[in-house]
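One chain comes next, on its own, written as structure tokens: the form predicted alone.
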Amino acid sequence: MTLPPLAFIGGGNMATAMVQGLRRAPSPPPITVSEPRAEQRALLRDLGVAVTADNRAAVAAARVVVLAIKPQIAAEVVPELATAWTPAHCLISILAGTTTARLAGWLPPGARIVRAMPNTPLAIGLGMVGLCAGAHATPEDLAVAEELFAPCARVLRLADEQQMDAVTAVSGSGPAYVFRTAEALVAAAEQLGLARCEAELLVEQTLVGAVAYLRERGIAQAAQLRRAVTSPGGTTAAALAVLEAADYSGLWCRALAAAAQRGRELAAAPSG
């Protein structure tokens, strides 16, 4: 698919990563990024895209508009976009906790909106993105959104927007869980007497290797792979017994439920 001209409203880390992925494509589309910070505009200009500080000008130059701002300022920014909106435009929003219905309330009637939830590994081409269609989005809009993320992520289409809270909890927030686990493992290794550099090397390569192995074998084999490493009465069994005694699976269920609930709370907050 040949992507139509794109505009990014907001030029932060996620937008920059997407621009970098798109620019690596064989035939990148025309891209305009609207960003208020002059220093960030300069960095984006160096990537070979047009930059501006005028959101309406960016919208006017595009057919697909990627909303990549902080959710807290959506009520200020999106109504401004409406003044340049036409029926030819499609909005792709990556705002956490912001429903397509809320966004539609700030845009002209019938505006076509696709909601997306990417995660930060998108910056290195290994992202995960959940997609769902707003009330007026077409199958073509979803196809465009999927093509937009394809250079830097795998994409999961969802039929029900309510599932986006679960996507946010699992993959949107998921990298932070891995990073926190790495922190904890390094600290625990230091408690066993390893030097910091030694602990970091052991933990980093263990995580990289385990994830690569899991991907090669398939995540459906996770339990089998765990059992293969866990000899009865051995060291791994001793460690896992401590985790299970602390209700390891239940802890993750509660953690993801808390993240999903926070997403619902953000979606229900006053529009401002």
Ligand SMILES: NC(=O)c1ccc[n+]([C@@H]2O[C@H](COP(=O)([O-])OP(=O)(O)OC[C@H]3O[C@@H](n4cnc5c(N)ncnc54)[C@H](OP(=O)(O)O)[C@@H]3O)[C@@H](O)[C@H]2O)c1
Contents of the next structure:
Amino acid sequence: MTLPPLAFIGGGNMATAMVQGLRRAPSPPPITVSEPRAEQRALLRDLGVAVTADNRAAVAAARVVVLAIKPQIAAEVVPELATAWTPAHCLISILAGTTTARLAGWLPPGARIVRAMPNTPLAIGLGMVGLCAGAHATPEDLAVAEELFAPCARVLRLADEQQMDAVTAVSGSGPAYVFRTAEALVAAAEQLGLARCEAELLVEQTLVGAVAYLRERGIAQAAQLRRAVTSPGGTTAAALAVLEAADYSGLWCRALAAAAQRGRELAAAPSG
Ligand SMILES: NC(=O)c1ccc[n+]([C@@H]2O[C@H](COP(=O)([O-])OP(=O)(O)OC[C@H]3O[C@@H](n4cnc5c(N)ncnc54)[C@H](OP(=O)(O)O)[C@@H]3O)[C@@H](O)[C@H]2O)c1
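For the form predicted together with the named molecule instead of the form predicted alone, what are the coordinates?
And the full complex, kicking off with our chain again.
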């Protein structure tokens, strides 16, 4: 499929990651990014895309518009896009918590909207994206959205938009959990007397190796792979006992529930 001309509204972290990912596509579409900050526009221009500070001009130059601003300013920005909107446009929103129904209220009646929840490893071609259709989105719109992310991510389509808060909690925010774990492991390794560079090498290669092993065997084998490292009464068992005593599984349940709840709060926030 040849992707139609694209515009990004907001050229921050996620838009930059997506632009980097799209450069992997066999034939990348023309891309315009609208971004208020001049330094950020210069960085994006260096990635080979057209840049502007005029959101309406970006919409006019595109058929598919990727909304990549913070959810908190959507009520201010999206109604402005409506003045340049035509029936030929499709909106792909990556905003956490903001429902397609809410976005539709700011656009002309019948506007086609797809909601997507990507994550930052998309910048290196290893992203994960959840997708669902708004009320008027067509199968072709979903296919375009899938094609947009395919060069840099695996895509999961969801039939029920309410599941997007769970997707946000698991894979949207998920890379931060891994990065936080890496930070904690490095700090704990230093506490055991290792130099910082030694701790970083040990932790980085262990995380990379363990994840590659998991992928090769399949995530359904996670418990089996864990048991293979855990001799009864051994060192790994001693460490895992500390984590279990702190209710490790319960901690993750509470963390993910807090992220999903925050998504619902963002969705329910007054439209400003
Ligand atoms: N980061 C993630 O891992 C992640 C994952 C999944 C989904 N998301 C979603 O992706 C969206 C963007 O997140 P992000 O991390 O990329 O945020 P970000 O880095 O802050 O990017 C947003 C960009 O929008 C620009 N902007 C501000 N006002 C604007 C306006 N009126 N018109 C056009 N652009 C404007 C901002 O410029 P200034 O800096 O000058 O304000 C900034 O460059 C959020 O809705 C978030 O929920 C993020």
